[in-house]
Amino acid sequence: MTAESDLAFDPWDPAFLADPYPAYAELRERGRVHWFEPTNQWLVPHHADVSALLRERRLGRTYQHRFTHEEFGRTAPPPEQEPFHTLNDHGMLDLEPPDHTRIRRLVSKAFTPRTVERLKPYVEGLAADLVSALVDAGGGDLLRDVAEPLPVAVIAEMLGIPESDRAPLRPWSADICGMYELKPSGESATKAVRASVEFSEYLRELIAERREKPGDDLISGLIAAHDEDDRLTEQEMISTCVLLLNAGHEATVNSTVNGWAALFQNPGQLAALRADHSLVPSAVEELMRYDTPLQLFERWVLDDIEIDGTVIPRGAEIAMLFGSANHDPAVFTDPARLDLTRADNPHISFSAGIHYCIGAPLARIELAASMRALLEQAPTLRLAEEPERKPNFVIRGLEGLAVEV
């Protein structure tokens, strides 16, 4: 065990956020589980041990099944964060069993292979009038213009959000991710929680519409399964739907930018993938790797663990190092380097165990169908100027990312 003033960890130092897999790579060697102070939290950062404590059911991503505020030793959210809290704690990533079985039964229905595979000419066609659009400008913004607007459409339709209701949801999804933030600030949870309110009534009334007309989208099929025996009740409805866009695009659109931005900065490899689009499969998955969209995953110590002869009680919280675990040269040979034609490649991104992500097959396709849109339509996209990374470290991404063809 390592004490947090020796280590190099730092989520908020902005060169830490440039480039934090030297540091990742400092935790891995001088240990398997480390405190860090100022987040009170236990930082996990090989592979063996972030995969398995994902499966660990002596974890959980709430405790509130089991166990007050009290007894766990923790304080209750601040009054006035409420509404994030109602919206958040209702979705099954915050929730265990059995109402996280419950809820991810229901919502499967919507993700099958078949359903999945179905969207797949929408995805692809939605993916090539966007890089046309941008090939006509003559390049632009690839967040903005390609990046963001498909998984967005994509979720919305499924969701059978009206395609002139979707211009707040990005910005609806910022705000609330910004809570799951490394110590958030006050302004990030003002922002959240009115997103949070707003994202919550608009659903309210599409309930409500929904219940009046059925479609054939998702919302519908919740209601049916809620109206029929009351297995899910209009909270966790409209904490679904949230939890479906903002993990529906959230992780693909930075995925996207972060792994254009890599390619730029590896030529060999970029030159190697316009030689052979049939190395897009792998490619999608090496730069999920590579530069990991979701770096931390939290999870509540419900019963005391060991990790390394080191007890971890009860009450305690364990922050998994994704984008370490992604980089641990235990698992993945020269780590450091990107290769697109990685074949062992049990990257952790998707996370696992009963909180793997639902979505998973969808965001495979979403970000096959754009680089392979990009590929085609624009042979010679380059970068336009260096990006700015956001500063945030959870949620890892870019502001933009300025491309010309």
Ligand code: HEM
Given for the second form:
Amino acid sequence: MTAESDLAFDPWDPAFLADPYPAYAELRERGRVHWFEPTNQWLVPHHADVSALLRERRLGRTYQHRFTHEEFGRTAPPPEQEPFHTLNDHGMLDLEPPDHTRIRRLVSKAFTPRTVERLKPYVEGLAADLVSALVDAGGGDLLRDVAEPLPVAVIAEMLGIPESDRAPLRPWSADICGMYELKPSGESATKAVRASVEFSEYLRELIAERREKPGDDLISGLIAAHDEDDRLTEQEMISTCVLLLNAGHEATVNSTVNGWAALFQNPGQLAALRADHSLVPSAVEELMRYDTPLQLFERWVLDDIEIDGTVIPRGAEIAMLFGSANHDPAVFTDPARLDLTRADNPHISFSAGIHYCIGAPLARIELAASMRALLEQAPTLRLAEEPERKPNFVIRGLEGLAVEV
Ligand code: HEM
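Now show me the form predicted together with protoporphyrin IX containing FE, since the one above was the form predicted alone.
And the full complex, kicking off with our chain again.
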């Protein structure tokens, strides 16, 4: 175990954010678990440990199914943040069994590989149209023109959000996701609360409409399940829809632009991909490993655990470093090298255990569809200017990605 004062890990330092991977290498070399005072968390950088902890039932995304805040040695969030926490705490990602199991079972029917496979022609058609418009314009912002509209449209379509209502989805999501960074500011909290109120209100009305007039969409499906067996409360339904809408695009947007930025930085690999489009599936996996879109996930310690001789007591918080796990040389040969042909690639970007990303099959289809469309229609796509990184750590992304064809 090492103390924070001499750690290279500094998630608020622009130099660290520009390239956190060398600091991760140092962390991994120095030990399996590190106390990080600024966030009062135990950092875990190795792949084997992260992988095991994600499956560890003595840890949880929440503790509220077992303990009050006081019993757990924590304070309740400030009352003015209540709308955000009510929304967040009733989505399946922040629930543990049995509530998590009940909701995940209902939602997962819409996301099986077979169900999602049926969406493929629609996703590919949409990707082709978006890329075609970018090419006609001679270039543009890959983030705004392709990476963002594709997954937003797909998840909105699945849930049955009318096209005319979709504009606020991205800003609501961005404002809510600000709370998933380490030590969010007061301003982030204010924005997240406002977005939570507006988003919840919008969905409450939409759910009421669908209750009157069901459609062939996921919201109507969840209402049917709710009415049949009372298996989803109204709040759980709203929270689950918000989770699906946010998680359904946020990381896919960033994976697309991080991936293309990495390709432009590795022209040899990009040339190999252009020469052989059958590399697309392994390229999608490798780019998600190489520049991990979601860098850190937290778990509460519900019962004492021990890591490498350090006892981590109930009430503590563990921060698993996904970006570090994905660059662990114990698992990945030459991890700092982008290798689109990498065959053995057990990256952890979609997590593991009971919260394993329900949207992974859909994300893979979306990422492959936009990559194929860009390779086919824009074979000389190049960077128009150096991209600017977003100042966030947990959700790793770019402000934009200016390209020309
Ligand atoms: C590249 C894209 C994506 C990445 C990297 C990603 C990553 C993740 C990760 C790491 C988790 C688990 C977090 C944890 O263990 O604490 C997760 C959960 C989840 N993801 Fe994704 N995701 C992506 C796309 C999607 C899409 C397209 C959807 C569409 C619906 C989605 C829906 C969800 C949901 C609902 C959960 C919660 C699952 C649960 O708690 O059981 N994700 N995702």
